[in-house]
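Shown here is one chain on its own, the form predicted alone, set out as structure tokens.
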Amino acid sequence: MANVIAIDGPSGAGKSSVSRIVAKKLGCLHVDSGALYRIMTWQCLERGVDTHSPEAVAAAAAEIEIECRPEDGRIAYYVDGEAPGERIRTPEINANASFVSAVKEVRDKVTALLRGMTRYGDLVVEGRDITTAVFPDSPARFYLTASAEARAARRRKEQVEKGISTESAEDVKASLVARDKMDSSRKYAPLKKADGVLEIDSTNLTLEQVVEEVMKVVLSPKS
């Protein structure tokens, strides 16, 4: 089986940036598991599915097909031969993703996709249940966190730079806190710090410092 570096944590904690850099440094494929849930949410909305109905979401999930391809150091996703791009990064997706991702059938489907990616080689996988449900036996597991204020500031800066949001910092923070509560309290595969993972609080750390902490562990001699 391929080696997997698993990185969990709430939105805005730095998972994506850290994972991309670590993957590049190690020559691994970067895997954004959150994008898969966003794609499922996007497709549900495109099909007019009530995202507050677990039954309707589960039925839609059975029909949604996502193609995964290794490209340019990452696993890229396609639906009907088309990459979703920024369509899965909108406030509407943010507002509905937690409802969709809480459905067991959705999580089972995404988990199967993620585990199947090991056939492509070594991976750095980021998400919310990677260390607990998807790859709990990975020897390299991390939980990145940061204060709600720091995470909201990062997320808003990212959205403004991409031109996909005009939300205030307070609105972004409220959205993140609400999603934290939903993700950590959902019945199936909730967001939580797993036993044995290394927790890194990035509130007062630079991106480079967090990457250094991860690399230090990954490259340390195994006992």
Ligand code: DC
The other form holds:
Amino acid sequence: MANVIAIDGPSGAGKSSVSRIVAKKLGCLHVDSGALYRIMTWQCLERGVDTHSPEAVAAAAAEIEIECRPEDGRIAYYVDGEAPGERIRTPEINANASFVSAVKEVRDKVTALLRGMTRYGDLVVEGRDITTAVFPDSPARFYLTASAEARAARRRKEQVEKGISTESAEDVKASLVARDKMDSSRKYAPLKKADGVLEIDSTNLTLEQVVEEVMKVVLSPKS
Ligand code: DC
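Having seen the form predicted alone, can you show the form predicted together with this ligand?
Then the entire complex follows, led off by the chain already shown.
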């Protein structure tokens, strides 16, 4: 089976940047699992589904087709032949994603898609349940975290740079903390630090320092 480097952690901990760089350095494919939950959320909203109804979300999940294919060093996603782009990064998706991703049928579908991606080669997969539920046997597992303030500041900077948010810093922090709480307390595959994973607190580290930590472990003869 292909090698999988698994990276979990709360929103804004820097998982995407770190995963992308590590994948590039190692020649693996980068897999953003959160984007799959965002696509499920986007498609539920497009179909007028009440995201607070697990039954309605489960029914919609059975109908949603996401095509996954390797492209430019990552797994790219398409719905009806179209890449979702920034449509899945809006405050509306942020506000609904935790409800949709708490639904078992959604999780089962996304987990199956993620496991199927090993057919394309070695992967760096980031998310909330990658080290605990999707690839718990991966020898290289990380839990990346940072203070809520640092995470909110990074998320807001990202949103402002992309021109996709008019939220205040306070609102970004409140939405992020609310999502963390839901993601960590849900019944199926909650976000948690698994035994045996290496925790990296990036509050006072640069991106390069975090990448260096991960690379050190991945390249050590033990892993
Ligand atoms: O990482 P992100 O903010 O793009 O994730 C979007 C949502 O999906 C967030 O509510 C957490 C959820 N998620 C999850 O439940 N499991 C994953 N493996 C990845 C993301």
